[in-house]
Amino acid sequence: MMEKLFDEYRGLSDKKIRPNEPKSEQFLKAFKELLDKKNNWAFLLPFKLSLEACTHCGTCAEACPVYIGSGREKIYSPVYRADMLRRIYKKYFTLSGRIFGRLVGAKEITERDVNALAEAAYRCTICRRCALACPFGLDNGLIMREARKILAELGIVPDELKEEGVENQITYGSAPKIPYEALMNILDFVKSEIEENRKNVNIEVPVDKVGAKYLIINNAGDYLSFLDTIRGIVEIMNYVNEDWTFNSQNTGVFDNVNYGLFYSDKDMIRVIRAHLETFKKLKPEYVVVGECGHAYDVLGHLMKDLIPAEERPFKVIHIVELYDKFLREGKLKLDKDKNSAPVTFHDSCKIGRCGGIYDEPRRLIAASCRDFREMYPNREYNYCCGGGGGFALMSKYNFLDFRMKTYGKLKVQQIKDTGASTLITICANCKRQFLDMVSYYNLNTTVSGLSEIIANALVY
């Protein structure tokens, strides 16, 4: 049994942490180069804001599904979490800190510190949901984000965000190594059952085309989890006759995932420019980011301000804005009944809250679907389902318990509150964090990609 460092929890292993070994110097030298502006330009000024101007005012702690999910544990509000590292940079980069100390709520950093910050860390999805509420606008996820980064510095990150992550992914062009006849075996069985399905229909699964129009990079994780996904996706650009294509390892990385945004900005730009070779190689039109929430972030949001617009001419968007606007331009014949059953729909952090989309699902949902049921609250308010930063791939030691009994606690309610059967969402690792909340409450929902339930909707 591994010693408590921060709650009961452990989502990182004593390997990872060395809880005792010296490492607080370490981390004061990460943690200067991290208030450089020519280390960190891109989110320093917000960082340092968040870490000044906090009132402790308590409002963002209201706004935080861990927060609520644990029945208000003092340990899990943003104030508290951010506050570790806040006082830290009080104490050795501030001057009010360094001669007032405790007066003005800085602290000196001890080994405990650093090793209980390694858990906190990682205990907030990075949601925003707390910036949404913060009536300055501060973002005590940031804070959570960049002490990450830290501690990143230290060697301190989950091997299934790096070994198990970006260094496969680098190397075998996707997170789970997905070896290329896999691939090719699993699109043949997918064309193959839609054109079982759907008789007198000839489907095709172009792979590493180039100068397609549209290139859809998914989620690896839907090869071989969410396969229904995948099938939707190929059902419906068949059925709109559009010029499109998937990619492989052949002609770089096929998994639009990128861990690095969780942990560290040097793997994700790590990531971002290796899925910039590749696309370099496919010259699409458009890059079409498969249903995963973190990798629109990145490539629809982040590489714009990390990556100069010359090394990227292409449009990116969300798969679900693909399908509105065919749904807009008439291309998509939708029959609702033929998806009958009640449905409720989960706004995903990185497409809702950061991304700003919306109501393209809800039409695509009211288009395809006769029983929609809103979850409340929803769109920007709506409560992380817990897989995000990461923690949807976490389940060592006693993780699973922490985001079922917190973030998963609130999101059944949620659901049951609901009366769905079918909750719909659009991001891979919210399914993957509903599938292990269906199994750990033994809820009878069933979880489902858009693609899939569009595509039985499907009038031909």
Contents of the next structure:
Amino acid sequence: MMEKLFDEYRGLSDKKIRPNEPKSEQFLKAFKELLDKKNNWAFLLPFKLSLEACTHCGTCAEACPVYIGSGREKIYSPVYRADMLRRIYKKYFTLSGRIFGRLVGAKEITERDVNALAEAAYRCTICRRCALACPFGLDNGLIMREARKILAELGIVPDELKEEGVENQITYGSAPKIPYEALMNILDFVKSEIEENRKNVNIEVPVDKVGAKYLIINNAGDYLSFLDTIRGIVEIMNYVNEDWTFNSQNTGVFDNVNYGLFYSDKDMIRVIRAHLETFKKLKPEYVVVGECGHAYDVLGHLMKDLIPAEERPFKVIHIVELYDKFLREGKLKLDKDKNSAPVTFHDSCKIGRCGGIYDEPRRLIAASCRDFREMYPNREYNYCCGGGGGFALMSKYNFLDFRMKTYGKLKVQQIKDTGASTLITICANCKRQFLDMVSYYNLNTTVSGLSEIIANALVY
Amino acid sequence: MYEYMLLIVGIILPYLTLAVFGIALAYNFFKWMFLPRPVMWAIFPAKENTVSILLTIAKRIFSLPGPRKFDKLIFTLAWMFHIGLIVSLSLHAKYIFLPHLPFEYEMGSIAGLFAAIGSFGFIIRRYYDKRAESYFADYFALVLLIITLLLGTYIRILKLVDPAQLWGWVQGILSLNPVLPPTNTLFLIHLFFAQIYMMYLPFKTLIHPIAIFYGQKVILDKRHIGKE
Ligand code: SF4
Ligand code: SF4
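Please give the corresponding structure for the form predicted in complex with its partner chain, as opposed to the form predicted on its own shown earlier.
After this comes the whole thing, all chains and molecules, with the earlier chain placed first.
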């Protein structure tokens, strides 16, 4: 049994956190580096603003799914968690904090604080709903992300994100280390299944094709856990008869994830570089991000600011944008009656609130399902499912309980209120969280990607 | 002794206040301006040109969509407080241009009361609110403000100060030919607290109008630094 550091849950092991080892000095050093323009130009402005301008009005708490889901426990309010870092910032990096100390909320760092922060930083999925509520646009989620960056400098990162995530991906081409033969077998299986279901249809699954118009790069977890989504993609791309390809480790990285986003800009850039090397070999016109949210945030948005334009001679789109284009061009003939069960849709934070894709999936669902029911709140106000920020991968110790009893609880109610029997989402991490929810809460809900829903509605 | 107090509160402190307020305000504004432009970190729906970003910020400043949706109490208090304060401050600032306005006492008293009630609501809310910790500095700013507002309102209601005398004092300060302020003791206490508050503002509360601009800009701006 591991000792409690922040609350009754643990997401990281003692081996990672090393609770008895002094770390505060190193923590302050890493913190100082993060406040330097040279080291952190990309996030410094919103980070410092969020540290300095908070009035402690508490408005953001009512937007936070962890706080609400926990039954409004104070330690889960965004401002409480962010204050754990803010108070240290005031003490060591502001004049007023140095002079007036506790009167202005400044606090001297202790080893306990570092240990507690190591866990607290993993009680927020960085869904950014709180930033929408804050009158000043301050971002407590960003503060937690920056806290994770400091902790990563001390070697405190969940194994699921670093060793089993980023390092595997860069070394083996995918985080789950899918061997080449296994990948080919999976794709062969997909091909034969579709051909069996759709008689007289010849299915092609191009892999590592150089110069294809669309390179579709999936969350590798889909090849293992959400094969229906892969099947859907393959069927749709064959149906529209476009020039496309998947890729494998033979051309580099074939997993679209970038877990660096959740804990370190340095590792995020390493993964982006690995992706760029891969795209350079394959020379696609479009990089199409498969059903994944955070991958779209990095490849579709952050990469544009972090990497010069000449190094990325391709466009990046989410696969839902591609399907929507096909739909608008009349290339997809769909029959709603093939999906007659009531469905609902979950706006993934990284695709909706942080990605701006709201209407495309709704158009596609409306065209391929008979009974679509919105969940409330939705779009930019939708609640994070609890799979974001790397959480979908973290189930060790009792962390699954945390995910389920906070975010999960809220989300389950949202789904139940719709009365839908199928939940559609276009992010692999959300799907994982929903699958866990279904078994944890014994729900009668089918979790589905959008690709398989569309594929099922295709009219031949 | 009283002469010295008049000199300090009515002549020396105003210049000090103006200097501290102006410099600290400019510092706060430019310090954010010179930080590098961040990566696109928008929350959608976001905007892609400066005019619509600025218009949306202006709209959000008045409509406070976050508090309106998530916390009606703070939305109501913020409205009372800010409207009261803006009207009240405008009636002070008018001494730069005009000695007197019709109904200024009535408008000023109501505005001052509104702002004071709003601030009082903030204090109570802070005390009972378990979502966020409040520190001494948070209460200090509010207490200072309530004292200033209540004194100001009281002075207005009882018409304790002659506007012509106030006009002369403000004009003297502005033209660098200062004259002594009105001698009413309550007015001098009000003036003293108001100036302490103004010097304190840029380090605490007044970073809001600046923070709201930069913070909202970050979440509203969907343009990328690099070319697409
Ligand atoms: S980012 Fe999301 S989970 Fe984190 S504090 Fe804000 S609302 Fe809560
Ligand atoms: S809403 Fe903004 S100002 Fe208010 S407590 Fe939250 S982060 Fe601070």
